[in-house]
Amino acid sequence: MKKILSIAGSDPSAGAGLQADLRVMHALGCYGMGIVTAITAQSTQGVSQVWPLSCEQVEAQGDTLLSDILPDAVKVGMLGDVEAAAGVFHLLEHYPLRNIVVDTIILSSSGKPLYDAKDTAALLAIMRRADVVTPNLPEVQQLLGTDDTDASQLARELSRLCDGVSVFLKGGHSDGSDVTDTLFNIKDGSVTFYTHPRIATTNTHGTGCVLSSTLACYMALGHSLAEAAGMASAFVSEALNQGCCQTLGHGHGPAFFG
């Protein structure tokens, strides 16, 4: 059984964050582990409070775990603030981790700031340690300081900013009847598009978390990045389709109910 580590914030509703990651890992037959970077007060109706953990708290969790168990893949999600980010960077720097997926979470789906985008140095340092980063369109535009919408160009530019990592740009924020995720693979310079019909649903909470943790699982299971990206994109599309008629809470339900 492959071991997958999620380094992420806690979501009490389990629609996103560490709890959603663990549900995905279990569904894909992997063993999920977790390091908490921040505690949140949130539900399907949004995020009301965020309490990032200290650098010391993040490092202590990781040092204790990773001195005993090394994962086959790592998904990094919400960082919370620069202090928590420093703890995450310490772990990425000091342990032989592989198949590292970094989800560049800056805003929640409800618009709550989850990281100070004005202080990107710590975030970029972590992104440079990744094998692949998974921003959405607003995040990559914010990181690059542009309003360009050309997905393949944005992915290439972000890769250069991060000193050469692969970029899997999520397409959910684009317009149109289809959703296209875009992979720029740094290993061969290829650009691959994964297109699925847009699902009419309000159950979109945690979509990015589900995609990035799914990607980490498939990479750990031995699939190439291009294969894993395609499978992760299809997984999210099917999860949205199967969960579109489910009801949980009074706001945006989980993207993945499994």
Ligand code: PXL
Given for the second form:
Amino acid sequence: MKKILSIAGSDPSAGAGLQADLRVMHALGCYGMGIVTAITAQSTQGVSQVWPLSCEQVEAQGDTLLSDILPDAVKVGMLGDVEAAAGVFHLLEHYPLRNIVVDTIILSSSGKPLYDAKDTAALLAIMRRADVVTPNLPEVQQLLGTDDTDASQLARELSRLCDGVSVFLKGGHSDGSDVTDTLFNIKDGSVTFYTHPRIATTNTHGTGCVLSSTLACYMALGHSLAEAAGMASAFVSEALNQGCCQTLGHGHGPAFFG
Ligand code: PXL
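Moving from the form predicted on its own to the form predicted in complex with the ligand:
What follows is the whole complex; the chain from before opens it.
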């Protein structure tokens, strides 16, 4: 069984963060493991509080786990703050980790900061150790300091900023009746678009987490990045489609019900 590690924040409502990642990994037949970077207080109605863990707490979770078990893929999600990010960087630097997917989480969809954008250097250091990074449009624009909207150009530029990683740019924040995710593959410099109809649903909480953990699983299962990206994009589309008639809580329900 493939072992996948999520390094992420805790979301008690399980729509996003570590709990969502573990549900996805289980659904894909993988063995999910988790290191917590931050505790959040939240529901489907938004994030009310965030407590990042210390560098020492993140490092100790990882040192203990990774000296026993090495995963087949890693998904890095919410970092919380620069301290917790330093703990994550230590783990990426000190262990032979593979298939590293870094989701560049900066803001929650409800607008609560999940990482302090002024500490970009620590986030970039982590992104540079990734195989693939998965920003959404506002994140890539913020990281590049631009308001350009050309997806292939943005993906290429972010790859350059990260000294050559692949970039899977999520299309959900753009307008239009379709959603197009864009992969810039550093292996051959190709750009691939994955387009799906936009699904009318308010159950969108954790869409990015579901995508990045799905991508990590498919990479661990032996798919090429281009295949894994297409399968992850289709998985999210199918999850949103299947979950659109479900009800959970009073706000934005989960993107993936399981
Ligand atoms: O979807 C981004 C995200 C990731 N991780 C945690 C979150 C959120 C959004 O709320 O709470 C823990």
